[in-house]
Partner chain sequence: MRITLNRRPVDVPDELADEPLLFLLRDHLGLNGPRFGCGVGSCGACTVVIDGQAERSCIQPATAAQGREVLTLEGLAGAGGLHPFQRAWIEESVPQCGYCQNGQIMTVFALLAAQPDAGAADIKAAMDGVLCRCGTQPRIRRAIARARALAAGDA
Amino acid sequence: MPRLSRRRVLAALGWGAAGITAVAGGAFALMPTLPPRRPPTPGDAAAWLSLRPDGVFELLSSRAEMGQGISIGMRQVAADELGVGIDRIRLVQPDTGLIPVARSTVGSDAMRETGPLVARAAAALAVAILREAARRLQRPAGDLRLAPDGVMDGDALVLAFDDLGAAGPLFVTEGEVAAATPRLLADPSGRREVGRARPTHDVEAIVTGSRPLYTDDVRLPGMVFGAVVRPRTLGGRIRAIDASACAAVPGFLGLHRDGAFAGLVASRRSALARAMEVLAVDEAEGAAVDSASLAAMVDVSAAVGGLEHGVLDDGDLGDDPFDVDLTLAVPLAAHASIEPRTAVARFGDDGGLEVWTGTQDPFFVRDSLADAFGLSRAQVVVHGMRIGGGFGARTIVAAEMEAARLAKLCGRPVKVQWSRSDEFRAGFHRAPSSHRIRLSADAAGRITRWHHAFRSGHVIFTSAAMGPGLQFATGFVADPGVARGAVPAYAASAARVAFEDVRLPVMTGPWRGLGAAANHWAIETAVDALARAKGLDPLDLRLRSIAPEHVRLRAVLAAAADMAGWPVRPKDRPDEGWGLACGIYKEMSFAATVARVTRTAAGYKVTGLWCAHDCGLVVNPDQVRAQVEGNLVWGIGMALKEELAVGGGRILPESFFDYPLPVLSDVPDIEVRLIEGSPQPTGAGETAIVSGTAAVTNAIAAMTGRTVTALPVGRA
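Please write out the structure of this chain alone, matching the form predicted alone.
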């Protein structure tokens, strides 16, 4: 099996007792609060779903809606099991005052973890409703059935849902949920809503603004606007602040400080922006870091004494030369969510704290704020709002803490909305990484040797939440975010993988797919290079080398090739190339992509994408296709455009004018084929990111005859 081992002991790294003492005696910067990790249970699901007095079924979501469609999907699952129209399901966004503790909306796990439980709760509630109706009507439950408006006996409606709920909400128990057998898993032919395209949840309110959905829609009595004063350089320190010029700004309300924390508040957003412009800040600048120095910090060839997680001994390498030996580079990149981080905080007369925010983890926000302000968990309520793009960026407590601190200092409700500059300067980003992959194939085109060494900034053990001491301590365990996707689907018995996570002067952390995007790009680039070196078709080499257990990967690869007409693709056009790539996301979902790229005077342009995608049971095909398309557009950006530039110790971009992203004219026709390779939902949110980027760069390599070894490719 592939070897992806933990870090070697300190002695092997050359650390002695003095080194341990020095670190332990320093500022260890422990993370005070940890995110909830317990998976959802039938007891949780019993609290999520109920029949309300108005005859509507209320579904309390435990997962954040950030455009991925979990809200509409969960309503479909519940409606399907209850046999009612989807409009009878009212969904409430995550709220720590309403639901049991839930973990983050991350990792394409929302439908996989909660969908079956919602189905069980709905199936149990259907039984409970019939039982209650039988009791009230004094009829056998077997004579009754659920219909869209209530309980039927034959063709007659004998009890409406609002009559059933009139006496009070109807819930089910944990035992009833655990014992339920939903149609979602047992009877595909009986589905009414699951597998059907449905429009986005809240689409009318999104378009018309008829009710508050996003945090910036929230307006509270007496609310003011706040912004934090930050150093402009990486590692910089603010020495002094002069707000005297701000006093002339109409609507400016004051500068508030608490130790190193400082922020301005104003009655209007425009006044706040003007006050921030005229504020005078004296800053001790940090080190003069730039993009080149960041790349050098993760350069795999600069690793001294071997890599820390996994060992590639000389004996692993063998005596024969490799067919391919590549060094590949992935730069720093930003999340670039459309909606910037926003939070509203209000302290009540009882000392409790209420927060509205678009977060992927409302309970982590709640617990972090409670710990920071010395409150009990019950004294802090976090209302989860719809998110205008998450991608891992909303997993850390940021604007929420700032809004709460300013609200405490000024004694009024405060809204903090980061500027685009704040997003770049104060956010955490996709870690840069450097990869060296060496591999060989036998005469039949089967991969026989695989050695992948790489270095990266931290991902799960993010520097946005961990100080140097804690990151050193976690170094004894491999960062699972850095490792994600590093074990190839090829040459299972021959694969050797080792890596190292490096603390960088710029914050890095969770980014869509974590390390899977970079690692799969490196893997699929190397496989294509091997095919060219051996004179083999890239599709044939993959099919020969995919491990036998990955039947579903073979299926999506064959499907994508069929969709694109891979066998008959043009191969002799100097300004057009075709590439393919495939991958497995979290050992549960599968994707393969074919890309067609042309060379123009302006640079490379993707002119066609075909993707086969297997995330198991598909609840809403339109939403899954949208997720796939989004991942593929991210792949275009990663391949051709995106790099967060650093220079003179600063993050250089200030707005989207300075940060290159794909625009509509960069998006080609995209064809997606959904394959249900499992009766259970697995995960759609990030899967296609494993194949999109490499398909594009492999098409460029097919056109030019040169392997793309650094991202983004840029001009032709």
The other form holds:
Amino acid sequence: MPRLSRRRVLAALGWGAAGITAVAGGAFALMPTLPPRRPPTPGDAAAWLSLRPDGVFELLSSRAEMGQGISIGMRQVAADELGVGIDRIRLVQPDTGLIPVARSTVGSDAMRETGPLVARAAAALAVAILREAARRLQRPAGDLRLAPDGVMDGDALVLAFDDLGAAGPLFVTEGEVAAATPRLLADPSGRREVGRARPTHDVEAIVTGSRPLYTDDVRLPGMVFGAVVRPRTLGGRIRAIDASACAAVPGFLGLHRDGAFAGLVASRRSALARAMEVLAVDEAEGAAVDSASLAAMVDVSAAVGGLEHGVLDDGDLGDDPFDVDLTLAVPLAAHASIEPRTAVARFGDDGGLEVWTGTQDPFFVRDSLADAFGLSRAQVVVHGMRIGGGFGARTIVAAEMEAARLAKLCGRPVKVQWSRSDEFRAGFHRAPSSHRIRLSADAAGRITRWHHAFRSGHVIFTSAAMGPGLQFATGFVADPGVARGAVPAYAASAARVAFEDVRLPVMTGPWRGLGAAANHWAIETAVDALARAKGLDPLDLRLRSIAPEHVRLRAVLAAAADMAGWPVRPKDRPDEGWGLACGIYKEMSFAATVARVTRTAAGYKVTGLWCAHDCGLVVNPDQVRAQVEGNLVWGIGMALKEELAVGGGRILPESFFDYPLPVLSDVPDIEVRLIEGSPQPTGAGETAIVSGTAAVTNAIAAMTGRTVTALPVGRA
Amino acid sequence: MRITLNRRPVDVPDELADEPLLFLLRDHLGLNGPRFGCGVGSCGACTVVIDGQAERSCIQPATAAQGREVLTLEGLAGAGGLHPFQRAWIEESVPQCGYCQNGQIMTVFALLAAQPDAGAADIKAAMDGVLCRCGTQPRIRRAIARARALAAGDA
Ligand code: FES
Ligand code: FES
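Structure of the form predicted together with the partner chain (previous: the form predicted alone):
Okay, now the whole complex, with that chain kicking things off.
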């Protein structure tokens, strides 16, 4: 590897299209539809918000709701800026025909990117309303002000919102949004909704079932049910299908084929599973990979020569032995959202296509379908539904394309809902990775040398969404998803971080936190091992070694230690240990977690979790806390439970019986402290996972005296 | 075939007798509460209450409900408004994505209706099998406690 003279940090590129074109050059023509990547603009925001004839402000959401709470947060921002109650803000999850192209809901950036723009649109609308009221009332706008129900002059309501909207919806222009000065960002004292705890949008419908929310709640006239016939093995290919036995299944309507694509259609859902059982499929099986061979493919010790991509290369590591030298393994893991991928597709008489789906990227779905069916983008409308758990799994096009193909082939609206085994077999997963970390510290307990080399399956350049041509083209480009979170927050006079992405025979892709989940587990495991090797308290070693610029990381670390009573915690003993870990997500959000783990007859059990978290301005503390809790529960799963087993060339789990998730009794009460270290929101959806997993495994190491080097930790 | 669904009699065409109860409820009777998560009894998202007992409707044939009383999430609220579990779920802000919450609410509702003094071990036995990927477990625990307090206060 050529030595780099200066710190080189990979830009987190989202999908990294720029990287692809830079390298692929002439391969551009081979490129599939790429997801929209442009951040939102004032022009976009002008289309999001309007005062409607019923006197309610309608806010069209440009981001998907998957339980992260963006919908209620946007309503809170708009309500405060307009000075109205939250019930006067109606949030609409718009279809793709109603708003300008929006980028996907990924990277925990929904509130950071859209919140300030919603505030500006609302500030602009407030000005526009006063101007309109002044014109109608023939009074100076300066005498008027907005109140919860309309425009006031002194103590008198002079124009109600429904009167104002009666002539037609009131919008603002791009220029007005660009020029607007939202008061919230400047003046926290004006906040009534921002900073208030509120449950998720649509919570009443969730707990009553009163109306459709998710894709499976969409039922169209004449709709039938579809399922795709898939190879059972990884890399397998279907040679022939005989559906003659399916005719006897009540409700079975037919087998449809189009090239390599094959799907069943039925009038009843039960008929799909029954027809699948009696379908005769001749499959050319793929290679017989298993979990061990996948681990070997990414094994960092098997790398020949230097690793391809440098993240960091500062100073001289020298030839002295290191204080710790660890090789760590992270296995394949599933998203395991409880809602399986589901889509409903309908072709209209005019040839247009409508699709309902819970997707993180409705415009990518729209563009992909348009390109696949030779339609213009305006001829395809995607209705984004509430997602029953995203976590990165809904970033590509899957059930949507299948439903549309079957709808085209059978001539009726089709609902495709993946079976749980489809989810494991046809979904993409968290890449397995292998890490070698070598660290040294000086006598004062400061980290001096840092070397982290790792190999991983792909994350952003997922084979789940890229054909062979693009896989080849991206083979030379560093996968920014693999690199995420690899730059340590610790200062070391010599530091080298390098990695290699490995094309695997299983589909891997974005999973909560991308590479940061695995990289931070590895980093925080090694730092803890270093503290043990040096006989230092892991908190002290961290506080001494965190780079001076990361003031906010020190703050959350100190806060978590304080919450847990770290300095006065009981001495670690064979049946109980305490662990700590911290980290930075996307260079802007900070978390530190303390875990207490107990050894019981049934295995390790996390019995306490304390997390301090700084994602800047908190619009809705309840939703941010929920994200922190969720990330920590993922940390428990990652540490103790989750591995997607592969054997005989197949993904083995077929249901949740074979893929254990953390359950109620695995999860302790979680104490969260929120610190607002910046006036802007910086994202909570994936932050705490950088600390949760290692806090748990470090607690186990404290108890056993042995570093946990492979996930998940099995039974005690 | 006839079932009682949320206190109302419903006729079910005979040809749907062997349809899984979940699909009968969702696709033919238009309910949204019970949800499909796995179809094989491994997650609990599809839970309904049949004659007081929590059942995974994805692995019950429609005939299992014949002549019996089926209660779904839609039927939980009474004339007096939301059921204490629904109120507690809102007040403790339990749902994230919300997809699993039908199973959480219906399972604990059935448990505590049958066994009002259920202890921690009973709750673990009933609820550990109802999966939530979003990580709402700490709030589920709090909401159960709150609902019990609400119910006690109402009594
Ligand atoms: S859908 Fe019935 S248990 Fe999972
Ligand atoms: S709230 Fe999303 S699965 Fe439980």
